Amino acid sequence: MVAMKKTTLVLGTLAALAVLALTVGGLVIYRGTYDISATSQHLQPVHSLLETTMRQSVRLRARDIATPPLDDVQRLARGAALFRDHCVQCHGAPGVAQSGFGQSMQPVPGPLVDALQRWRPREIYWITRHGIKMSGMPAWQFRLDDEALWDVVAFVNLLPTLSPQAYAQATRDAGPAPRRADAAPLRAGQVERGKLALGQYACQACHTIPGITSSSPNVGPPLAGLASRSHIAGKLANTPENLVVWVRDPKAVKPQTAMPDMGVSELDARDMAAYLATLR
């Protein structure tokens, strides 16, 4: 009987604490107590909690990735050009400051000169490929092919050994950054990859799309039921082929449209069309 009372007391106390935590959390959220401005840093416990969560998440998901050889001279040259054109703006480099927007981001994008003290090459690859949500770090898998991703990792791997002069020389000698290779053979559209592609091309910034998290924008029309519509943009019969044309070059279909050219590759557009075809 005594043990039962103790158990009831413990459970009651835990329930009360849970209600209190939810109440305090609700007040913090709905009263706007937490300052989310980029001119106000995270509290150190919040920053540390988020950083630990991020590191453990990356390590778990990157643990089985095989790392290719990273010391090839041509790979390093391509990586230098890619780093110069896509990474230094936020992360800086030896003797090179971050750009203004990189300096003022919260959390601040860390310099990559010491990345190997915190990350293995396979983890740098995973971060570069998939990005980190709510940090400003984008996923590059729809902008760079897999070879180029490893080129970046190879150069980041070399970065700690470079003086400011050596970095400047390496990026100057690298020439133009290689463009993404879109020579992959075309295939039927893949629904799940198309859903991911819609998010990575920021389609949810203007459209509310079922299955894709967004703030329910009112810029472009909602895409729910798109597969049931007879025409695309009031111009083209609603077929997968025409949807690919519209996604890739909207102004060629409707010159006055406000929908911009997002630089979508044909393969990515096919995958997008495959997902959009499920929205009935």
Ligand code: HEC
Contents of the next structure:
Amino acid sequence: MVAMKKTTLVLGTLAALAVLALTVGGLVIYRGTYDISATSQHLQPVHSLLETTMRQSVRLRARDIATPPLDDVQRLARGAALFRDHCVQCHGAPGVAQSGFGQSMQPVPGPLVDALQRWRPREIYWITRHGIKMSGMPAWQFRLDDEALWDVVAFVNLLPTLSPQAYAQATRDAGPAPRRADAAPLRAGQVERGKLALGQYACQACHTIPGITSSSPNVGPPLAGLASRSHIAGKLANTPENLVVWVRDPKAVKPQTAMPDMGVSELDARDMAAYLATLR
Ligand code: HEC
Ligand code: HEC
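Next, give the form predicted together with ligand HEC, keeping in mind that what was shown is the form predicted alone.
Everything in the complex follows now, all chains and molecules, and the chain you saw is the first one.
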């Protein structure tokens, strides 16, 4: 009897605490109490918690990645050019400040000269490839091919040893950055990769697309049921080949269209078409 009363009391207290927590949480969210501005700092404990979550997440996911040799001179030269074109704007470099938008981000992207104290090369590769959600670190998987990703990791590895003069010289001498190899052999479209590609080319910024999280934008038509439509943009017969044509160069199909050229490669467009074909 007594034991049962005790259990009821404990359960009752827990339920009351849960209701209280939900109410406080709800008030903070719905009354707009939480300051989401990038001019307000995270509290130090919150910042540390977020950082630990990020570190552990990266470590787990990068565990099994094999690292190629990183000290090849040509690889380092390509890495220098890639770093100069894609990373220094946010992260800065020896003797170079990051640009204005890099300086005023929250969390602020740090100089990568000390990245090796926290990360193994395979983890830097993973971060560069996948980006970091809810920070400004972009994913480069669809912008740089695998070789280029390792090139830039190799250069980040070298960074702590470079004086400002050596950095300036390395990036000056490096020539143009390698372009993404779009020469990957063409194959039939892959549905799952297509879904990933739609997100990585920001199609959901304008279209509501089933299966892809977005704020339900209304700039372009919703793509639900696309596979059942007879025409694409009212112009082209709806075939997978035509969908690739449209996605890669909408203006060539319809000169006045508001849909921009998103710089989609042929292979990525095929994969997107494969996913869009599942939207009946
Ligand atoms: C638009 C800005 C932006 C660009 C461009 C950018 N980054 Fe980042 N990066 C960030 C932000 C923001 C973070 C997260 C900082 C944090 O959470 O502490 C970050 C974090 C990182 C980290 C983890 C850093 C650490 O010290 O723990 C690495 C490594 C990294 N970026 C590499 C790169 C590389 C390599 C490139 C170029 C291919 C690049 N970043 C381009 C914004 C950027
Ligand atoms: C800046 C906004 C914007 C972005 C980003 C965008 N679109 Fe569009 N899209 C449009 C607009 C506007 C239309 C309507 C075009 C028209 O009919 O002239 C459209 C039309 C389409 C259509 C034809 C829809 C139909 O009902 O016929 C498809 C398919 C499509 N977009 C796919 C994509 C894909 C895939 C991407 C990403 C690579 C993308 N869009 C990115 C604005 C955008």
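For clarity, every value in this text was computed on a predicted model and none was experimentally measured. Residue numbers count along the first chain shown, from 1. Rigid core (definition): largest C-alpha set, two forms, superposition within 1.5 Å.
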With the core lined up, does the C-alpha of Leu11 move 2 Å or more between the two forms? yes
